[in-house]
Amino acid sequence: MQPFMKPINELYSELEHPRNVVITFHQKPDADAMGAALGLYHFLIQFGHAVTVISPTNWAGFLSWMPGCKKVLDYEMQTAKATAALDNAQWLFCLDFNTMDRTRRMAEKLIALTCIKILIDHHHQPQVEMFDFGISDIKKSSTSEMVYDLIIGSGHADMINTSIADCLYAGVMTDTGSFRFTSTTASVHKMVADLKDHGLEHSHIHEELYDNFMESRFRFFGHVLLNRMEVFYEYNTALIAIPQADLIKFNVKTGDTEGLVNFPLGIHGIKLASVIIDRGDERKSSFRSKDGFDVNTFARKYFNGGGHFNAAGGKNIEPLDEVVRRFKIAIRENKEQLSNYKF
């Protein structure tokens, strides 16, 4: 194994020899992963690369519509299958996580493959020593933004279709908050006019993604931000802290919590949205920020957990009740850089 990772441009030239190829995200996949997963198995079967998709865990059905979904593997579910997959895997093409431990019950697995092992992804801290190649770029919008890089970059700009297009652009899309985040530089904007001058349709992708849930979705939001939000206006900070009971009761599904993070950033004076949810085996959080707090840090620091600098997660295993309690303790601590109140 290299101490370092080899860039991955490296790999450019062994594009056009097919191999069996196994593609893999972190679980729980979002917009990006799914899109990124499932635009590189549109370019590399084109070279006749015999490709699975393996996702850690299941998935919101509002990504189900992304070409190429149906064929994805759930691991928990095909457990057989997909490590028959990973046996045979050649490449293992690892996207939008940086530790192994992202891929949940199949981090054992992936750690023990011989294979080439491939990382391309755009948060902090990623676990180089793990990879034969790729490419760790924090700077970048999404992961669907790298693979549509490394697309042009080894020169096969041809051969981006719809396919390719529709499941980068909702990656990119999602990632960015529909182009509003800080990290949606004009590469981004580039990127997409060149996909829509492959054939990209936009909208139906928007209603896919957003205009597709059910009603329960909509009167969990109501209940948990009529009930369970405290704003600490001390703190320029906002928590929702969800019992699992609250999920029981409107059947929250993989999905239904998306998003919840970002409504109280639109609070006036709000520089930090947190959302902890009580999954019953553990504890996740949900952090955004804006006005220069580094919810990265704070996730690592606090919640055993990471990711951008305005986005980030983490996930404890204490009760609900403590998690707050250190949420409410780590907001004290870094008051200097969250409070414009004069104590």
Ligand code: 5GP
Given for the second form:
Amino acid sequence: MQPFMKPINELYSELEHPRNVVITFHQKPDADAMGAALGLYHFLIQFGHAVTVISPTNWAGFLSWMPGCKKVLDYEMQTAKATAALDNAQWLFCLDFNTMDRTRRMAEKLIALTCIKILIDHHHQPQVEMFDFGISDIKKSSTSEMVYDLIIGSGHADMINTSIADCLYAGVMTDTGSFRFTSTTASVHKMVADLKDHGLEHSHIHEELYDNFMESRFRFFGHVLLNRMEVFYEYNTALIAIPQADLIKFNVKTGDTEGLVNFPLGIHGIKLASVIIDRGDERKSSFRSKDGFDVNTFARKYFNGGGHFNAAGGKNIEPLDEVVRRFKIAIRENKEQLSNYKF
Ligand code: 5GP
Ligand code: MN
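Okay, that's the form predicted on its own, but what's the structure of the form predicted together with the ligand?
Next comes the full complex, this chain leading.
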């Protein structure tokens, strides 16, 4: 292990020597984590590497269309198989997370492994001392874009196929909020144009990701928007705090709450939107802001979390009421920045 990770391009010449490879990402993967991992999977297998993708936890049903998703191991459900793959790994790719604790119960196992560890990520303050090689760039729109950069940078543009194109598009499209966030650079659009040239069918992917939910998810959204949302106009802030009983009543599944936080953010005048959910074992929070407020710092300071400037999350062991109380104190302490927002 190096004190600081070496640049990832030092590995490019090694790509053509087949190895046992494991690719993993953060718990409860989003489309960027899963898309980047499967995009990389479909790239590496073309060199003859034996590649296993392991998710620390289960994932949302709306990711299951991704080519290769059915082969992904769930560490919590298939621990023996996943552990065997990790023990055999020569290279471990860690995608779309900055700190090992984002891999939940798998963190201890990953830290103990002595194989070569490679980070590809776009979050703030990565644990660089944990990795031998890697690239961390907070300016990148998505980890999927960074996997695309790796493919192009290593001189293998010709190996992009429809599977890679579909997976990477899903990641970059969702992590840029359908190309609306400021992270959507000209390079992002050029990448998508290139993926289109390699067989990408983008409308099909939007349907798979956004038009595939159960009725109960929308009933749940209606319920929480009507009954659980509080708007603090003095602080340009809105909060939806959800007790566990609501999740049970509406049969809420992994991934069903994704996107909910964008509703309060869409209210005129709202600068900070939050959803705090009692998941039973922990209280999970999501924060979103319109460009002037730094939710990465906010999540780090009050909610044991982090993320990006405009999208972050955290977790607490305290009961829901206590986390909500802490949220209200936090917005009061940030009144200056929240109130002087110019609309
Ligand atoms: P989401 O609200 O969609 O769960 O997460 C938004 C962003 O915050 C993502 O980039 C995610 O990686 C990050 N994030 C979410 N939860 C946590 C957390 O508990 N800890 C840290 N460090 N980052 C988080
Ligand atoms: Mn990401």
